[in-house]
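Coming up is one lone chain in structure tokens, specifically the form predicted on its own.
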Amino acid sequence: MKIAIVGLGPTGLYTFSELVHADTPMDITIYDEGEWAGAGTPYSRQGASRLMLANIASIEIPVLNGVSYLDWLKSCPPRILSDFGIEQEDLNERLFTPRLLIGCYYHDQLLTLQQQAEQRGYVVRLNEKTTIVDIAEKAGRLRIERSDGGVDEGFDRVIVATGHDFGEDKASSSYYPNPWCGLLSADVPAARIGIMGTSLSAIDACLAVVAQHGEFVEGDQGELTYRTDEQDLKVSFMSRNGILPEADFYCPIPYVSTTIMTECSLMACTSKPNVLDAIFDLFAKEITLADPAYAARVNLTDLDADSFPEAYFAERMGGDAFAYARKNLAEVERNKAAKRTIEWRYAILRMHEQVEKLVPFFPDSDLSRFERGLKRVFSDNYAAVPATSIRRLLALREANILDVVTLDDDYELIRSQTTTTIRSGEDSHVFNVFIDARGQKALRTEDFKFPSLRKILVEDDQDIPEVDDRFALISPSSLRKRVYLAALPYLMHDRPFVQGIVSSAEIGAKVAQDIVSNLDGVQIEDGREVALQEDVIAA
């Protein structure tokens, strides 16, 4: 079996790990655009710095190659950890670490996996700093075309795991279409900086800028301040709701199963005339059971899938974003010290992945309502950020560096060669440097970077690439179970919460297991693969 993995961030790496631990040696060729395969853009030296924290605790990072992230950290020399601001005594399962350190873990595991695979009889070719420009069929197999003009042929399976894709919009000295397009290496002036978004990506973009012009200093009592001599440095976060993310809250890990929202009760919703409303009924009952005081406080019995989001965000929408952030941070730190869980928040956290499974069953009207309402609630809840990130934002606010701007729904963005202007209502905001940190958008077939594969899918009337539950292309039949689409941006339509390391591990396991399970059922004949099981059915 000859396999190509195109893109080796976390998804490609977890896939590779599963394949390496199969019983049958394979021929695996890996292609990655970066110089540090395994890490993926957000965890690479090009996309992350020591200041940028991941919003996933050590215990939540899926084990790779039998080595947990925490065990790997404990094996690191103290001087390495110290470089990242971590001491050996700080290590614990709830520790939030710099994304760059997670990238080190992934790259290290890749090199170990490659060595183990070769010792077990695998052929592994690792091609870093390699861009793939096309994937095509040839004589019943698949071929890979590289940007250097080279061509690799004869692949039985191709796994597309290309990760983040922000299109062809190019960065300039005054405009960055995403935080990972050279911002870290750029010389950003101390000027008016506009950052679209308020998520962890926006915080990272902010840190990339302010780190060039000052430093965070921790006092004797643990208070954090930001010091700079630059009077012209001003940073504005912008969003339609004008709020900041909450600090990550304490809760049991692994998650405790929900009581009312079960797989059986959720599937029963699909037979109801109003799927979303039936799901919200379970959602409300689960919250009421978990935290009756909260349910009473927001009058949950009077709310529905459309009105609950307003109640959820109410306290944060009306006032000062930084005042709420300061209050929320104090609450989170008290609860972590006491190991106390805010039960209604924990209930929402445990329900988002369950609800995601029913998104494909939503009629268009329900999908639109979900995206305007409950999806925003779930996204805000699970995207809580490390407490240290909030402390840094508050330090920047105290230094008169940072503010938050609330935009109208119909705001206008106007770019020139040297500035970006945001017009919202009667207000205009002009920025010398603008960074779009709104995150990854769901992509369609027309966005596919591989023209031959794109042409086949377009001719098959696939506006969005269609994959099965193992992420193999469903059609056309010539590509079925031969091309696997594990690139997260193309999976977000039916899986709105698919982003993140945990999703990468789950997708990688399913892809690899599907390939391995079909090894015994495939024969090669005259350059064409024939699935024995399908032959039996056809006969």
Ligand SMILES: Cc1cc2nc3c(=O)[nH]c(=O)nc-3n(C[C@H](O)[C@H](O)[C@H](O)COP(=O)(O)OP(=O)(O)OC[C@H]3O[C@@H](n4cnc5c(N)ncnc54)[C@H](O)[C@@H]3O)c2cc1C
The other form holds:
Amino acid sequence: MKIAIVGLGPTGLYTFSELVHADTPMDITIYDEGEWAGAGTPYSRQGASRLMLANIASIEIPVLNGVSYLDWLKSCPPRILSDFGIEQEDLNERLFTPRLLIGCYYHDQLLTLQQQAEQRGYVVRLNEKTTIVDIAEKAGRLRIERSDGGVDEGFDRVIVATGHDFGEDKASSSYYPNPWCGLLSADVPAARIGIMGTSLSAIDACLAVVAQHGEFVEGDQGELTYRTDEQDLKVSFMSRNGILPEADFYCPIPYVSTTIMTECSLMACTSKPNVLDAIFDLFAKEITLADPAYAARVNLTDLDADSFPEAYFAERMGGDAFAYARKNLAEVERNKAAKRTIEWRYAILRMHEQVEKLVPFFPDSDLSRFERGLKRVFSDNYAAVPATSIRRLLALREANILDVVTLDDDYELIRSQTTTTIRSGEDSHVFNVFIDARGQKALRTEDFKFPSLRKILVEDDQDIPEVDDRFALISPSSLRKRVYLAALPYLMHDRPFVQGIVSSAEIGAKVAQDIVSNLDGVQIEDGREVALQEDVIAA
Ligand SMILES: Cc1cc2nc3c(=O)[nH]c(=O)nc-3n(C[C@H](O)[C@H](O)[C@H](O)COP(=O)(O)OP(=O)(O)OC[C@H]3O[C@@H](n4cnc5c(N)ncnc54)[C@H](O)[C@@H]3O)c2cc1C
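Next up, the form predicted in complex with the ligand. The previous block was the form predicted on its own.
Up next: the whole complex, starting with the chain shown before.
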């Protein structure tokens, strides 16, 4: 069996690990355009600087190749950890580390896995700094075209794990269509900086800029300040709701099972006329059971899937975003010290992945209600950021550098060569540098960067590539179970919460298990394939 993995971020890596652990020698060719395969977009030098933190605690990172992230950290030379501002005694399972360190862990595991695979009789070809520009099908086999003009042929399976794709828009010194197109290495002036978005990516963009003009300093009492000599540095976060993310709250891990929203009760919702309303009924009951005081406070019995989001965000809307952040941070730190969770938040956290499984069953009307409402609640709740990130935002606020602007629904964005203006209601905000940090958008077949594959899917009338529950393309039959699409922007339509390392591991396991369970007599001996599948021969 000859397999290609195109893109080796966390998803490709967990897939590779599962294939190696299947102990069925195969011929695996890995391609990654980065210089550090395994690290993926957010954990590589292209996607992170030392200051940028992961929003996943070390205990939550799925174990790779039998080595947990925390154990790997413990085995790191102290010098490397202290380079990242971490001391051995800081290491604990709730630690949020710089993303670059996670990238080091993944890259390290990749090299170990490669060695282990080769010892077990696998053939592994690792091609870093190699961009794939096309994937095509020819007489039942798959071929891969590299940007250097080279072509590799004869693959039985191709796993597309190309991950984040922020589009082809070019950055200029005054406009960045996303934070990952040169911002990290650019010289950004100490001027008026506008950042569209307020979440993790916006915080990254902000850190990329402020790190160039000053530094965060921790005082004797642990208080954080930002020091700079620049008077003209002003950063504005902008969003329609004008709120900041919350700090990550303490909760039991692994998650305790939900009581009312079970697989069985959720499946029963699919036969109800109003799927979303039936789900909300379970959602409300689960919250009420977990935290009756919260349910009473927001009058949960009077709310529905459309009105709950307003109640959820009410405390944070309209007021001073930084005052709320300060209060929230104090609460989170108290709860962490006492190992106490916020029950209603924890209930919502545990429900988001369960509800996601039903999204494909939503009729269009429920889907748009979900996107306007509960999806925002779930995303806000699970995308809480490390407390350190909130402390940094507060330090920037104290230094009179950061503010948050609430935009009208119909705000206007006007670009000139040197500035970007945002007009919202009566207000006009002019920025010398503008960074769009709204994160990954769901993509469609027309966005696919492999033209031959795109053409096949377009001709097959797939506006959005259709995959089965193992991420294999469903049709056309020439590609079915041969091409696996594990690239998250194309999966986000049906799986809105697919972004995250935990999903990467789940996807990787499913793809690899499917490939292994469909081997059908294809074998590798001395690195050469000796038997083909019947349907491939027939083709
Ligand atoms: C800024 C940011 C921060 C994040 N932080 C967290 C976090 O803290 N915790 C969390 O759980 N999730 C986080 N995420 C979510 C993130 O989606 C996943 O953690 C993870 O990166 C998904 O892995 P992936 O392999 O699917 O995609 P990616 O990480 O995007 O990896 C895809 C790989 O494919 C390669 N590639 C792409 N195109 C080609 C091509 N044509 N040829 C060859 N190689 C190619 C790329 O070089 C890359 O290495 C973050 C996302 C972003 C954008």
